[in-house]
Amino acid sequence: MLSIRNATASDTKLILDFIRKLAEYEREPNAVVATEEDLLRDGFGPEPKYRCLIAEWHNVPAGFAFYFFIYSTWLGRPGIYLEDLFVLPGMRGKGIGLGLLRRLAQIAVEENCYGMRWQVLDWNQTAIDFYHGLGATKMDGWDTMRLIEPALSRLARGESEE
């Protein structure tokens, strides 16, 4: 039986384990530098930067959805950004991913959100097909950009890239 609950501070070790397993699945096993302390500080302090749902199958941790709120200036409403969705390989095919997404959709409706956004790797056709089956659409014409260290600090200091 599937149950989905909000993560608590005592789940930080479990959340980090899910993050590491997701990184392995996404072919980046050494990319995770986050620590339990980071997750505790940023998710369970006075001003949480993220929220997390834990899925359990017969009381055994099976997956998670890691998300935060964003805002659409054009729509004048908040939205949910789904940073990570992961179900353990041995737990797939039981409706756990669907259950996590359904709960996120319920939260989005409860919070008057315009919708949800996330990214999917272009090689993950199984996930792409799954998302299309839910009615999700690809945002054509948009490329993801990011600014990380050391360029982030250079920009903050007013220095230019040379």
Contents of the next structure:
2 protein chains.
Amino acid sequence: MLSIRNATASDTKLILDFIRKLAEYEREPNAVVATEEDLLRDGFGPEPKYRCLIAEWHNVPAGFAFYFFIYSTWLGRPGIYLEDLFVLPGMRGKGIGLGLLRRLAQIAVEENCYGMRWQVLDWNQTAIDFYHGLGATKMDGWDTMRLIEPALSRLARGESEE
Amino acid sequence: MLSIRNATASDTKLILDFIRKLAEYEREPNAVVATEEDLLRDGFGPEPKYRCLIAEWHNVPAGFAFYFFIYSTWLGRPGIYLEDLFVLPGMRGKGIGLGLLRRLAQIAVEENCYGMRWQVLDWNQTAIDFYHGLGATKMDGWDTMRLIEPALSRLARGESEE
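Having looked at the form predicted on its own, could you now put up the form predicted together with a further copy of the same chain?
Then the entire complex follows, led off by the chain already shown.
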């Protein structure tokens, strides 16, 4: 029996465990430096920076959806950005991922969102096929750029100016 | 003389004007359905869904940066997502775009962000070269998926389930 609930401050250990397991699946097991303290501070303080759904199968945690709100200037409406979606390997095939996506879609509709957006690894054809089956489409024509340290601080200090 | 300030509720007409001009530049002049009311409601209420910087050149509005916060589960830190960056054509070559990016980088550092992320049209080589010069890199290996209406409501109602 599937149930889906909003994560609370007492779920940070569970959330971090899901984050780590997803990173292993994405072949980046050492990429996770986040701590429980980070997740508690940023998700459950006065201005939460993310939200999280926990899926339980017969009351046992089985998966999670980690998301936050983005905004479309063209549409003048928010959107949901799904950062992580993960179901434990032993819990697959029960519709848990679909259940999480469905709940997110309901939240999107309730919150006046134009839709949902997320990234998928380009080699993960199983996931891509699943998303296409729901009516999702790939956004073509745009490249995603990222600026991180040390270039971020260099730019902040004005040292990138030629 | 360049100055950069945070947008206020009285800037919504100006912000919408910049959004429309950027959409024209991006060859999507009819894509903007956002209204001043949308921007006022979502940017300047109790829980703002976006933030905006206004650049002025000798006290005349010259460009804007429209952004919001995202979150990295791997890093346990927020990031800045730059949704729109635009400088009026007649105001280019004065370092205004760079000034906006620099201010954003400063905000990112102040707000404990791991970095900044944004999308660029893959034909806009001038912009891509400029971003590379700042130390930004393209995120390869990921496809961006989007789910919008009518598929969004179909999923919310559970009608996508096979």
